[in-house]
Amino acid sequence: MKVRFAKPGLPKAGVLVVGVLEGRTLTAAARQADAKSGGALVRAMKHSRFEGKKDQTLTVMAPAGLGVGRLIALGLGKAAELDGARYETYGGRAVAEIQASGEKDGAIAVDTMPGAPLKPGPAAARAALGVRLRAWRFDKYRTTEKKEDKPAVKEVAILTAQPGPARKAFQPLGAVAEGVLLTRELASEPANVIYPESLATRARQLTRLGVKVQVLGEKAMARLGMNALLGVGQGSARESQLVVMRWLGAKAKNAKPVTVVGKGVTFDSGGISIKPSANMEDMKWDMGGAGVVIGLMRALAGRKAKVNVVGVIGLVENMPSGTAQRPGDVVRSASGKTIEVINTDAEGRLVLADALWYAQSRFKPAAVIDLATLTGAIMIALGAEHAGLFANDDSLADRLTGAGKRVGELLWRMPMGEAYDKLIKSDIADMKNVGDGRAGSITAAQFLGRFIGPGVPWAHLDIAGVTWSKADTALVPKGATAFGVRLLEDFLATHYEGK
């Protein structure tokens, strides 16, 4: 879908979306549309429950005098709440209404109020970001879908008093959107299309944007002693991979990078500890953390971010076979620490153990952040509303939490401590890969923490509950969410960029 910026006015066809504030206060565009239609919008409001509250909608069909198929009023809520996030939601809700209309084009009027924190250009840019995020659709395999079930809209115009500044403000936001949509695409692909080698190939494509990409195969990882990671993939016919992506955009080229590590289990059957068959198809997105890292690197390179970031992703397929890892096996990780594998379905932490160690020992980062669809327990604790945050550094945790609030990707900090660490004590090795069933997300984080070097600020984001959405939201259509791309991009831009 094409998004363009244009000066305020009334389109001659399609759908026009205008904003109305709580209390039925019309914005400038709404007033103009109402006047041209002979008061049709105000009359419709009087005969409805529409009050202009956040996300309320009211449709006026074929209003006289406007020349559009329908006029849609969208509630903006209170004027004091019209920040950037609110304009994004407005854009997302608006394009969803346009897509559902069956029209081929639409226009979204973006007005700012006197004294508002955003000027017209930036406000329009944020609305356009909402349009890009919500309009995305993964339909490449729908070969028999009926025409009436497909969105017909080809172009959306964002109407603003400052189209030039809006285009400028949208350039970096557009790059972030591209990173988000790339992550959604990768997570949506089936496991016969996205597997370790093919996902590594997709990461290699970032070299076109200036990202330096290195791929390590199984022989190279074996030389590095990455037996924890390799053990997970040894039952699969697919070769495991470790991908390193470097974006070096900081003014000081020798500035310590922030390293972001992602779990990339392209399909998780559970291995010998095989999962129940119900919903096992969802395990194609167990590479969600790795997908976020790829999307983040795409976003940073796309907007030429002035920051040094290294992305490391461990890519494996966890399958049962005659060569698969067995419960009770003991592996020696790259760090030299030994792990008793009690449950082969607790595989993501084994992948991350070696990837985290490698990231620290090679790049000496300023901070390490990992993302993983790691535990079902975090879904029990937090549902789909928050990702779990575990950290050894309060400042890092606070900064990540703040970034999440700014972009609407919420984190909830979970506890860690010695009592939890004792739960993964092994009788025959340095540790075991699961506890006794209690505090499963926490014991997983404790396990990862054992592979973080002294003095290294580290945070672990368990995104199992937020990587896939079962319903449409304002900015995310049902399916892959790419939760984490915008959060980490904001975190890096706020606290590391340009320094």
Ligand code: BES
The other form holds:
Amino acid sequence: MKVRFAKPGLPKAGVLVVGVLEGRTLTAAARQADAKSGGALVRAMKHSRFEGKKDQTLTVMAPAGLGVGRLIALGLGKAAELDGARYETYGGRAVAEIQASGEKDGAIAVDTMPGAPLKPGPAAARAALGVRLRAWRFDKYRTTEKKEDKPAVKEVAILTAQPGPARKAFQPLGAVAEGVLLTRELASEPANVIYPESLATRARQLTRLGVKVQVLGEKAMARLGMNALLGVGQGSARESQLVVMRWLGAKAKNAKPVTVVGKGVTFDSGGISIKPSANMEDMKWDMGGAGVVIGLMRALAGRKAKVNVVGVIGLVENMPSGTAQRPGDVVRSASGKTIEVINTDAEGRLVLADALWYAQSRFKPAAVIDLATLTGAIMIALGAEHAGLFANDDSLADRLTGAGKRVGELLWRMPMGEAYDKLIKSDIADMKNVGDGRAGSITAAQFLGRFIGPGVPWAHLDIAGVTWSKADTALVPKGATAFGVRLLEDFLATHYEGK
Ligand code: BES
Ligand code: MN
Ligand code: ZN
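Would you mind giving the form predicted in complex with this ligand, to go alongside the form predicted on its own above?
After this comes the whole thing, all chains and molecules, with the earlier chain placed first.
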């Protein structure tokens, strides 16, 4: 789908979407459409419950005098709340309506109001971002879908008083959208397509954008003593991989990087501690954390961000077989710490233990942030509304929480501490990889915390509950969400860029 910016007016298009504010206050485009159609919009409003409240819609079919198949009024809510986020959801909802209409093209009028916080150009750019994020669809494997079920939209025009500034404001946002969509695609692909080597290949393609990508195979990891990660992959026919992606865009080339580490279990069967069959197919997106890191690097490189960021992802497939790791095995991690593997399904933390060690010992980062679909317990605690945030640094935790609020990817901080740490003591090794079942997300975080060096600011995002969604929202169609890409992009832009 093509998205372009154009001057306001009455386009020849299948669908025209105009904004209406709460209290039925028409925006300029809505007023114009109403006038040209002999008052059809105002008449329709009178006969409906449409008030212009946020996300309300009202469709006027085949209005006379407009040259469009349908005119859709979309509620913008209160004028005082017309910020960038509101324009994004407006764009997202609008394109969903256009896609559902069956028409080939649509126009979305983006008007600002006098005294509103956003200028027309940036407002239109944010709406376009909403369009990009919501219009995405993973349909490459659907060869027999009925034509009437397929969105037919070829082009969407964003109508704005400032097409030039809108285009310019969209440039960095477009890069962020590309990153998000890449992450969603990687998480959506099945595990016979995305496995450690093929995911590493996808990461390597970032080289084109100026990212330095390095891939370590099992031999190289064995030399480094990364037995915790390798143990998880040892039952799989696929070779485990560690991928390092470096984007060094800061003015000071040697500025300490922020290091982002991702869990990349391309399929988690549980291993010998095998999972039940029901919903096991979901475990194709157990590489969600790694997918976010790849999408984030793509976003940063795509907009040439002035920051130094290193992404490290540990890629493994967790399978049961004659060569698989057994419950009770003891592995020596690259840090030297030993782990008793009580449950082979608590594998993400084993992968991260070595990836976190690598990230710190090689890059001496200013901060380490990891993302992982780590525990089912975080879904019990927080559902799909928040990701779990664990941190050893309050300021880092607050900055991440703030970034999450700005982009609509919410975090909820969870406790950590000595009392929880005791739960992973082992009788025969330095630690075991599970606690006793209580506080499962916290004991997982305590486990990771043991691989963070003294004085290193660290945060862990448990994204198991937010990586895949069951229903459409304004900006995220159901399925892979890419939760974390926008959050970290905003976090880095706000606190590290240009510094
Ligand atoms: N990948 C899973 C966690 C998960 C579950 C993510 C459901 C998304 C949806 C993880 O590797 C896992 O299996 N965790 C276990 C840990 C347990 C064995 C201590 C869990 O949460 O049950
Ligand atoms: Mn598991
Ligand atoms: Zn897992």
